[in-house]
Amino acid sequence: MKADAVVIGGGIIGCAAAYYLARSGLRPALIERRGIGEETSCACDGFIMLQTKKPGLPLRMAMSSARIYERLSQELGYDIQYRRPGGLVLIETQEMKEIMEGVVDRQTKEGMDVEFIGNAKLKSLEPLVSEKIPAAVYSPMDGDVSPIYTTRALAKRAAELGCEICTGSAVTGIRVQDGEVRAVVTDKETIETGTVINCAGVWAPEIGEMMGIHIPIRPRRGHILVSEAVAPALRHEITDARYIAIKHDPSILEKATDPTFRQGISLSMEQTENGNFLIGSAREFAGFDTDCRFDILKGISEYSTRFFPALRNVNMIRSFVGMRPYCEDGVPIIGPVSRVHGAFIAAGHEGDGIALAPITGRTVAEMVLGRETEFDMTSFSFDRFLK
């Protein structure tokens, strides 16, 4: 078998890359060892929350990606359940307020529509929020989407445009000769190609080793609770300032005195169209252990009721864990590998994979085709780790 390019990884990033490659006229192949979207992309929330993105290139890419999402259902011919209800970052302490003041100042300079609000306005937006929460940051730009619907819609449309989707197929090797990609070897066949895009998420380092490169990505475990279905009660995408503080500066956990803070527990919350609350989250480095920890789930449950006391009357029906691909400097790797001609990486998005998927897929396709990209991607290049 021959392919113009081989995408490794059938999560939302890999499916986006395959879609944009196929839309550009290439005939790619997508290799996934399990099924489409069955790993990280089905074990996360659907936030397209711009407020959680680092000011600079991550935020600018997220805003561009959000614009793509507005028309993506129509473009793919599949309802991915995109909506834009707006988002709230709840602030519990003065320390968190000071952190958010710096974040909001930089986000405003990037062109975000974002503002501080007090408890009175917060209660008018979200009546169930606690009276004890003094402030929040609000943006009408935040939205959400169904991660699994989006992932499968991208794969389906890519296939319709000529992409070969190879599920249940594990990559066992990548042939590199004279510094150039020659083929991708799976447990079923060898695919001749001059281009490979590593979109394997937390398994990206394993694929990198096949080409003799070390990729500094490791899994960060995240827990999510799922409630019983209840009547519509939550109007916005919800997170808290601690979520942003931990994400932007993981070292803050070492200084924390609150036990839940030291566990990396923060608030992320949305209500699905079916009425279920998805409540998280926690960030821990636990290798590839996907077991749910009761103490973490208990911590998330107790922490969330500090913001929404009414949750004490809602039953939780299940929980799950997802592996977030964390890159050692906190931003993803997107671009070519200078050491191996024809090799590209699109991985390490951690909790930003859903929000950044469309712009990442489009950018990688443009790089493969040698076209100009919307953004200067130098700071996300793999070569930053070679210096």
The other form holds:
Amino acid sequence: MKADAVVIGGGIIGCAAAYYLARSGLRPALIERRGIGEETSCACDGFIMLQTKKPGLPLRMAMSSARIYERLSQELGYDIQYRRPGGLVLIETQEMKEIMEGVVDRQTKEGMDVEFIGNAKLKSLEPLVSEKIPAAVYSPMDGDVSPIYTTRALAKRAAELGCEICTGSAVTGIRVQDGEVRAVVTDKETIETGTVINCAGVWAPEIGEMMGIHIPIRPRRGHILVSEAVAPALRHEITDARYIAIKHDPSILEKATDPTFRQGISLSMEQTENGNFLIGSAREFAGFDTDCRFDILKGISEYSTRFFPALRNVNMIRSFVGMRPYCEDGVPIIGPVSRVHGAFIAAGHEGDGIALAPITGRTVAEMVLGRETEFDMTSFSFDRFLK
Amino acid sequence: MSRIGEHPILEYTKGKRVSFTFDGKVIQGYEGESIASALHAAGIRKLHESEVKRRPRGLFCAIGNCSSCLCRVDGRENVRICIEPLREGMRVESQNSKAVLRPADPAGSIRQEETIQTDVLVIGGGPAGLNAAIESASHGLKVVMLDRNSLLGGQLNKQTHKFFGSEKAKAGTRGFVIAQELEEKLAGYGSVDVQKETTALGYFKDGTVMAESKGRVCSYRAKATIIATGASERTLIFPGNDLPGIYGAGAVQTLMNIDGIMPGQTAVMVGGGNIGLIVSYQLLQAGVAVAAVVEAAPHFGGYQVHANKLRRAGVPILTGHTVKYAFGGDSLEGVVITALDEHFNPVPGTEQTIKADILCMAVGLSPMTEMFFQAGCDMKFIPQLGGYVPRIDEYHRTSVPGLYAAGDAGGVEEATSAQLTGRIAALCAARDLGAADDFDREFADLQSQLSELRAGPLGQKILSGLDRMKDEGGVSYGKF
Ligand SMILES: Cc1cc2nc3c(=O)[nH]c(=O)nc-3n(C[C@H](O)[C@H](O)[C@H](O)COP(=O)(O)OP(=O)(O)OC[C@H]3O[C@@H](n4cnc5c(N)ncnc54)[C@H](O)[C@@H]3O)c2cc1C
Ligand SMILES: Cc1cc2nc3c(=O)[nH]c(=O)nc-3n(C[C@H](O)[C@H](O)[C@H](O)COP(=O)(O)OP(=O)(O)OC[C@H]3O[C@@H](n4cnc5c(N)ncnc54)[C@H](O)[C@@H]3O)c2cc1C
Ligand code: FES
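The form predicted alone done, now the form predicted in complex with its partner chain:
After this comes the whole thing, all chains and molecules, with the earlier chain placed first.
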């Protein structure tokens, strides 16, 4: 087989890349070793939350991605359940309030619509929040989407536009000659191509090894509890200040005294269209171990009921973990590999892969085609690790 | 619908009479029977409506497996009323939409209870679990046994007929009597802690088992955990298969044999295996007419003696037939059956309408393997054993150290073998914990009983299933 470009990985990032490549008139192939969206992209929440993004390129890209999401259902011809109900970052302590003041300040400068609110306003927005939570940051710009539907709809549309989707095949090697990509080898066939895009999430380093490069991405595990479906009760996308603090600075956990804090637990919560609550989460480095831990689930239950006491009245029916692709310096790698002509990486989105998928897909497609990108991508380039 | 007055073999011991309400209407029942049974006795079969298509929903499994019976009880949503014991003054309401979250006191907190430590944890108190607990206790081990039901004995309780099989494993005794005897024997050991109305929910990698007990979360950690959660009944796909009045055979048995309630007036049985034939006969004993036994295969699979009893009573056994669809309003009014050709395709023009208010499904069981899957056990698909089962070795050890399988959960068989595999799994666990002094002799004895049992005609299927397991790297069995 021959392809204009080979996308490795059928998670949300790979599917977005394949979609934008196919839309630009190329005939790409997407290689996925399992099924479409069966790894991290189906073991996560669906927040399109701007408030949790680091000011700078991550926030700017997220804002651009959110604009794409507004019309993506229509573009793909499939309802991906995008909504924009607004988001709340709940603040429990003075220490967290101080952290948020700095974040909000920088977000406002980037043009985000965010405001501090007190308990009275918070209770009017979210009646189930505890009286004990003094404050929150509110933004009407936050939304959510079904990550599974989005991933699959991107793949489906890409296929309709001429992308070859090969599931159940694993990439085993990449043939490079004279510093140029020549072919991608799978356990089933060899695909001749001059372009390869590594979208293998937490496995991106394995693909990197095949080209002799070291990619500093590792899994950062997250747990989620799923409740039974109940009538609509939660209106916004919810996180708390601790979520942002831990996400932006993993070292903060070492100083913490609260046991749930030390476990890396913070709040993330949404209610799906069916009525189930997805309640998270934790951030831990635990290798590729995907077993849920009882103490963490207990910690999440305890912590989330501090904010929403009513959760004590709902049954939890499931729990799962996902592996966020965490890049050493906390931001993704999106760009070419300068040592291997024709090789690109789009991986390492950690907890933001859903929110950033459309803009990531569009950006790599632009890079592959040698077109100008919307943003200056230097700070996400792979070359930043070569210094 | 009503209570069964006279029964040829059963006497019903009832709790005291209590009253409760269903959607505001006052109803009488007996304390301790399930809410669903009490409603059934009062002629109420439609328990609620489905949320989207507004279809009537009723009892299906009567053992807490299927969630078809969810109601609101005293304001608590999503209660499985088939396993919720009736108490005086309960307010039961049909739940026709999603639960509404009730606010809670912000000053409260989740009760975090200590993990209970034990030597052996047995999950499930059916014949396999009861025997596993007894065996473990007999080796001086500390045992905790969980069952989500308020009644121990699992599927045994429903069985009012005498058992076939090995003498030592109680052949000739009626199922529910075996359950009572086992429970009494278990009570004789001081080292056993039996937790009823406690559902095990998850097995974690460190060996912790999380459970729910009357609204509380609790957890256990054992040196050996034996999973004996039994099997759940299958159903068939046809239009109208969700109507109230369509039950698993186990539910029909629960109504008649445990609670003494007439499940209806006229039944159609689907499935001509032993369960289908036996339950048909039990329906007759309870005074219910059986219009037909419908079996898709060209021959029925159950014992000839059971079929003969039915034939003598004038019940037709229609092999090569299946259900085309079921009809009714708020509950079942009848079924349309059709003949099948040799490729199991319906033969046009052979449809027959049978008026019936009960359609009883006895179309096989699937092992309840959620806990094994979740624990990460190596699973194998073996049709002869009922579908996915954990790969086990001859000591009933799964691929996860410290985790054992017993009874139907490890492969659907029958009650006598469930008792034996319960004991074998516990004996091997005791050995692994260094507590089985006379292992070789006892193991050989249990194995020979099991081999004897499987030498019968129905054992062939199990043996070929176990052969397949062996090919897949699991159990090795043989003459001892
Ligand atoms: C608990 C949790 C909550 C989250 N919540 C959010 C959220 O609310 N919002 C948000 O924006 N993000 C969230 N995320 C992050 C988001 O899920 C990830 O960033 C995103 O899914 C990563 O997508 P991916 O395509 O890079 O990886 P994946 O979805 O893992 O895709 C990589 C694919 O590559 C395939 N692959 C690997 N090796 C090979 C090979 N050799 N050959 C072929 N195929 C291969 C894999 O099978 C896999 O399907 C969350 C993550 C977690 C864990
Ligand atoms: C309708 C019917 C008729 C039958 N007739 C006969 C017959 O005539 N002769 C015969 O030999 N066999 C018969 N059988 C088969 C026999 O009853 C079973 O093979 C036997 O009961 C299996 O025993 P077990 O202990 O493995 O499972 P079960 O008897 O099913 O017991 C499992 C127990 O585990 C509990 N449980 C399940 N999950 C959990 C959990 N997560 N946490 C806590 N507790 C849990 C259940 O409440 C139950 O009490 C019949 C079965 C059915 C359904
Ligand atoms: S769970 Fe109650 S009928 Fe099945």
